[in-house]
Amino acid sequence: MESLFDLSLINSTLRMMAPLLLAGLGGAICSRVGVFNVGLDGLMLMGAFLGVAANAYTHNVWLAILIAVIGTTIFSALYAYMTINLQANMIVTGIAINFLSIGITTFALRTIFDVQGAYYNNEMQGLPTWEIPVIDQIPLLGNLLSGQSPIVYLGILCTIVMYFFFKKSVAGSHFDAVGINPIAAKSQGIKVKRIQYQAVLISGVLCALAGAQLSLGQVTMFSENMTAGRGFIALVATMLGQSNPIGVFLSSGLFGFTEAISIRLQGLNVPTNFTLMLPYVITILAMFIFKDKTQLSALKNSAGSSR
């Protein structure tokens, strides 16, 4: 027992919540504009593509990230322009997004790399880990929260951002203003779509960080569908976080430590079928005791935009 709960379990619980966390956060932002996104794992899955496909072929991780951010971005504005513009059911154009990019992705993998299932060179350099200066030399907190992925580091630093944004200033209140009212919000002057178009677009960055950190970050590889649904966790850890970006931090929090037991276990002999679906059945418990007000609010735009 003593194996399986110590304080490294800590550092791995913030290694695998970081793409929910982001992903959850892109989620927050499109639902506080009364946006509902389920979107979420296409926009991810495509972000990890295109880390480990500009990696390969720019050699620079940097360099790659970038180019999985700017992908992504482009491919959350088809989402956006369906969604907004056209006035799409949100529901169904998300799911969509999702096998687009699932399609997408597995015909690229097999086009520009020539293999199926999955993709991996051992010449490849994936993110490094960062030592944070002075924390590191703490004897506990060095160990918790040192030697991550620079991604981790940033989806904390976009909470905190994220947070006072709402809080704080004035476009956080248009933000809320349009997933209140968007009528009364265009009454005093304030360009919804345009916000809406914003939100979205930035909840495509965020979902291209995530996927990034999943192919380059926690593993060196891409595979297809290697999401796992991870995006629907995040849309619930939005939900059960109320789209704030503390209660969404705090129910990626809970995710990533269910995941990261779930690979502990593994260790000591559990049945693997029981630790892999350990994570999905904590989300379906999770989805049942959820209220949030905001989703419903964005969940009642999706059903009056469909044609």
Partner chain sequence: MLLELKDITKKYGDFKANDQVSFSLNKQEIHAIVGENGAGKTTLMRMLYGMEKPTSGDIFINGKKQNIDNPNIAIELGIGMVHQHFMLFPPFTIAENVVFHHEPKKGWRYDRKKAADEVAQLAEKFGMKINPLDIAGDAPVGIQQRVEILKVLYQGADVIILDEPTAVLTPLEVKELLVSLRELVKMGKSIILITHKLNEVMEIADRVTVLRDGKVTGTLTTKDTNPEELSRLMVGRELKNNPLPSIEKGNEILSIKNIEMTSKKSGKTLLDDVTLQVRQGEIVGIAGVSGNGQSELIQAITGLAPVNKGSVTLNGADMTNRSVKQIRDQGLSHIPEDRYLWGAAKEANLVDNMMMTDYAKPAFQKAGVLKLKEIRRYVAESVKKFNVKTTSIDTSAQFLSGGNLQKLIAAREIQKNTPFLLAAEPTRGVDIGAMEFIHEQLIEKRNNGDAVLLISSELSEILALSDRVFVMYEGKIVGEFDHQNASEEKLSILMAGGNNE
Second form
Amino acid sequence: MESLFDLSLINSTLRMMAPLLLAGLGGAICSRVGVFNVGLDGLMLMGAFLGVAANAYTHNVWLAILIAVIGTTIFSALYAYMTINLQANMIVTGIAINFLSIGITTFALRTIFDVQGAYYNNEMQGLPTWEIPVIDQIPLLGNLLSGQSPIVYLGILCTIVMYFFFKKSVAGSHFDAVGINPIAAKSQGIKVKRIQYQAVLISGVLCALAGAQLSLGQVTMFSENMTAGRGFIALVATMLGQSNPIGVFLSSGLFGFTEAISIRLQGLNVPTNFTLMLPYVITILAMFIFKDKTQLSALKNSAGSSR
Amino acid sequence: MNKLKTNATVFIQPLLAVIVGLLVGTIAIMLSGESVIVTYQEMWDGAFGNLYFLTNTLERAIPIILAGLGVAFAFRAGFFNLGAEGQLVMGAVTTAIVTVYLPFQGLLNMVISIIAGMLIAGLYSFLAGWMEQRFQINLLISTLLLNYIAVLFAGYLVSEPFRDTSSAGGVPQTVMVDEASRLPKLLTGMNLHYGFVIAIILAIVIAFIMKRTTFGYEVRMLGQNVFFAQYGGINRKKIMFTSLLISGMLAGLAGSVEVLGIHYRFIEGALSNPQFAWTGLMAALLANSNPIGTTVVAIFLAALDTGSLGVERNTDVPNSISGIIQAVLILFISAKFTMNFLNQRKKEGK
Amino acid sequence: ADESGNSGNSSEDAKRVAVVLTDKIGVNPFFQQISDGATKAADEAGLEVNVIESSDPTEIEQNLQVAVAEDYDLILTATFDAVDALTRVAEQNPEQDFAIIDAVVDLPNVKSAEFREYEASFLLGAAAGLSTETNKIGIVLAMDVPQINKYKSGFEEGVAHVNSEAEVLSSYVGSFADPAKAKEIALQQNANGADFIAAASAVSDLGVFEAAKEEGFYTSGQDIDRTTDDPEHIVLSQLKNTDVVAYDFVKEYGEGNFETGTQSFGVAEDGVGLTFVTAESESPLSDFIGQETIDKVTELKDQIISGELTVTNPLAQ
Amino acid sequence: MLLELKDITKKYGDFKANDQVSFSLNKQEIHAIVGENGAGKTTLMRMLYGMEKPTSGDIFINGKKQNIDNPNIAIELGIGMVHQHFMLFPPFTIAENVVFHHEPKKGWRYDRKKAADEVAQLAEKFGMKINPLDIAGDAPVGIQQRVEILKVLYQGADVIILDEPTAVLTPLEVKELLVSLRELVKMGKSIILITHKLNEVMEIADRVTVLRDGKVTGTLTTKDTNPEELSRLMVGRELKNNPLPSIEKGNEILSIKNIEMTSKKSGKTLLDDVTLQVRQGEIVGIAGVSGNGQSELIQAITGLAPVNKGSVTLNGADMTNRSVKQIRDQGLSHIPEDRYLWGAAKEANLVDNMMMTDYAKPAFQKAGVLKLKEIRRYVAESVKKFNVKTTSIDTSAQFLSGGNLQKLIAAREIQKNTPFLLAAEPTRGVDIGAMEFIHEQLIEKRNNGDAVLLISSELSEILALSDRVFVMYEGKIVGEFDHQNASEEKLSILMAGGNNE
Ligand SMILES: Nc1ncnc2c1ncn2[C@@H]1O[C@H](COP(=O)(O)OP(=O)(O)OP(=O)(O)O)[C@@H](O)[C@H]1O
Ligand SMILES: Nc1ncnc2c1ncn2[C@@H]1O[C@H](COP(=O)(O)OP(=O)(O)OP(=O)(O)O)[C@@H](O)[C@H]1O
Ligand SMILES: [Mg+2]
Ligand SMILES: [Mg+2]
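Output the structure of the form predicted in complex with its partner chain; the preceding block shows the form predicted alone.
Below, the chain from earlier opens the complete complex, with every other chain and molecule after it.
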């Protein structure tokens, strides 16, 4: 097909990967401190809903995002409390969080907006797209990278910030320490629970942004269960990227890219189910190349709590 | 040390969790403006109200029990199998196709198609184990991804080569299984079928294997400490492969039994939408991978499902509220309440 | 469950109707339509109505059985998902009245209504084929499954009938509720030159509409008249009057002239249609379509009604 | 008096881990604490370090009563602890581990360069050789030990608690450590030293406190006591001295010929042309600083890792690169070097732990079904016979003290009655009572005409038990001695890579 690798492919990849990247980074920061967060999908959905709901009331997209972030962070505190304080099984809690947010958003959709299925509203302003001044000028790159929603850029920024946080900052090394050996960290006077809380809350913020990118960046509406399982793909990105921000960026990029490709491949004479499979198959193939030799500490923790 | 005391905490814990869950559920119901008592009454009735509802609950528990047993088996051997959904779907679609297209009859047909479904599902899970063993591919990621592939692949099978084109239908599905090959009902007029007997027997068999056989011992030791197991002469590869195979076969059986006992055909989405696999996973986790415990928890989780159906039918509480109550109950059930609360109280008391 | 039979409605002898839906209402506006239609008729005819949503396909049969046990007079359900369950339940309860919309169950105690959506899709495709300037037309579908593909085949046939030059780009979202991906697909089709992209992806249609608004191409809605949302870009809507059928069924039941059997609703019966062609719309006609096209399509409609033109039924192969 | 613990009691449920314990430490003193496994030494120190709260009793620092709620307070008060099980972050560098939670900063950034410099200086000041930029997890245990001490020093501790610091060290490393400790005292630090080795106590401590069953049985000045008195206070009885009677040697049971093993990862040669034999009625000792190929030798013999060249013959059959099971069936039993990693499943109960390697025997299973009754009887008997202290055989192994777990493992392997026993570090971290017992068992096995290969980094153990001694250095056998000819001196030189000629 002539348009398989056109310029808009990169553009499209960036858009598609942004929610995966942000939620994946949220998963990464959790797993760095030893929390295996399966609730990313639910947190994202909550963020998507709150973004739209707040936007409908405040008519201000920025304020809406702020409210989505605050609300989702509070919601993620529930997950933190259950797993960190009450030592509930991380995976069960995560799945329950996903169910809960589907329930809450659907219920709220009905009670607040009196609609079922989806809420949209022509007056509602979505996120603008930003033309990035300098990059904009560069002939080819400008077209490729410019003109995305601010959250896409924020996702890239978060990757960089998180990379430096873990690589360069003292706090970052404390986060790692908690994930590597919580008992040792505690014996050195580190407040392990507090750090785990911080990580979960940060993942709340990141998932809120991921959700907002879906409901206010990519489209301007909310529909029931609109994350369509992206939280689990983000989880795969977290694991595949070995909880390293750059790794998460690359793996969510790979996923976004293959998904963009798979849309284009639908024109070919291949059964659609096979083209839809492409991102998953490619990701598995990618694992043959980037082998995961290190055991995730979060994994061990969650497996430990499962016995 | 004090056995009585520990036994008491074992029971107090989930009880407290259920109470807290119900309390939070109460808030949700009150928000929706319905009577709390009526709603909970309907929930109870929907799950256990009379023989019909009780058998429905048990019927719904069948795939959850089987998928849960599968997950639990792999857990015991130390492997985190997140691929129950894919395995379940593979088992179901295989069984449906084999029943309809291979020239066997009646009981034989039923047995062969169930075994075929279990085998394919087992091999599907084996594949993930092989990739981990041979290429160090993280089992968690591969099993998660294989779920999507299985669902799409099964979808392809029933919308292209094996689609039922006879009825003027629109849903991708296979042809219906003939009467003789179906799993018979346990009681006439009720939905509960022999799959339940199979599930219960398997739970007991697996409990026996785990506790009383050398193979079960090998599986448990491998799950507890790989190095210790290897030191003692246990073949890690062999146990890993067999336990993943068994795990997949159980999940596959969940699908086969759903096909032959309830739907009588494979319908796209009919087995993934109800989240049987994930519910089974939760049951296994909540029961610490104990087979009998998994069965009990699975029935409890199924009761939450059928109970919320009752709420949906007979009250104005929206469907989503029953979803909320259900999620809240699950959320609190695994919390370690008593420990913390009692400990805190002790400390404060001093 | 028996006691609710007579004692439950002792005050008056109102007939009771259960509407058992195969999924949550929110999943597809289609369910909302049926629920609304049935409720409206019940209100008018003085019937009691209870709408029961199912969370997943496994629950349908149980809900039907319980509805029988609770002595509802008429049990109305819908879609192909309910066929297996209804067949079994209706066979077991030959005295009970049932009705099913948008699928056929051929039993003496069931009244079925099927729709020939492909006729409407044909008209939509024809309108698109006549209007396109780029000779590229898109359609965004929910999933690659027969009940969705019946829209695709009629659409393609319609396009081909009027414009042999035009190419149809069709893509699947792969799920019933992923507006973000639907939008991405529409943007992609538009980038490949499609100037008209039909939406046939349930809730995800909203994503296609947004893409149209942003990029300035034209699109169409499904089931109900969506042109009112954004008449500038949503220029057509293919209609499927399930609400009317649900209303009719319940109303007939209330009035005592309910007869089982199968009714087929196509363009001729006004069960399906296209805005501006078979039904008025509140919104103005877009210049992109133009009155001329509408006239031509109206001619095609008449040919279909008269039987001069037959659209292929994709499910009858 | 720098520090004083008064009448400290710590209860876990109804169990008193510490019972009215009083303890004091003077400035620039080294005060040793000794006692059997589970006597309550670690528990007492954990309370001083703020990781546990005493059930009753008071802690005074410089005469002032303190409430030490968490390690931060202890650190502020100048108390540092080197834990029995290292508290390190293996992927971090040594410098990062040392400065952890007290990192030098440049703005928001972690000044890793400064950290490395400071750690290098600190190490120099106290005469400890380390490379701050090495990854802690890759460093040998001796270095890890130093990292732990440096960490405490970096935090400015005046009181340093060391919980069994020498259990995992080689003799050379022990010597170095003791030198460092003296150095520290000279520089004004005070030290609490928990150990099972009475010679260390006698050599370095000023005073010693003995704990038994959570109670203090005596606080003595080392000048005025001797090891015999201390052991009597510890175990409540006189210790025996086990002689090694000379007996007839029989056939070769284990024969290793020219084996070679290379690392898959680095391609480094780990075992280089190793040849040795063990005969019936003989204990052969392998001496060597740990990390010189002993672990690889164990793995080669037991089938846990393949060799590239050479042959391993056990009890007359070629067992080169066979599976663990085949080798065990041929007559191997094996006390592993790390009891938690290889030797036990912590969460499993004693029955499960005891059954490993025996579960397939016809006595304990029929057609794959375990005979639980027989098994439980057997385990209960073994636990009693080997004097494993536990509340029940259904307790999980993690709740046994190290010494008791070791006894359980020894019981499991010795009772198998195989012609060959491989005993690796059989008494590491085990109290003197248990050590005596395990030694007795090894000798008895030898006297019964079985072959024993003893691998230990504890020279005194090697010298006391071995009929013949081999010395390993960098994967090679560099020396062989008879029981009579072996001496600590001769072995030490070879172990350090020196030459006896
Ligand atoms: N958290 C706890 N809960 C219950 N019992 C405990 C706990 N910690 C320690 N104990 C028990 O207290 C006793 C004393 O343990 P402690 O660790 O102080 O022994 P120790 O003298 O350090 O032994 P070792 O020489 O093996 O290190 C043991 O019997 C142990 O089982
Ligand atoms: N929750 C607990 N309940 C009972 N005993 C415990 C508990 N936690 C730890 N212990 C016991 O406390 C003791 C002290 O543990 P510690 O970390 O000192 O290990 P240890 O057994 O002395 O190890 P080793 O001597 O092999 O180095 C051990 O006997 C351990 O089994
Ligand atoms: Mg100790
Ligand atoms: Mg110890």
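Here, rigid core means the biggest group of C-alpha atoms that superpose within 1.5 Å across both forms. Residue numbers count along the first chain shown, from 1. It should be emphasised that the depicted structure is a prediction, and the values quoted were computed from it without experimental measurement.
Fitting the two forms on the rigid core leaves the C-alpha of Leu250 displaced by under 2 angstroms between these two forms.
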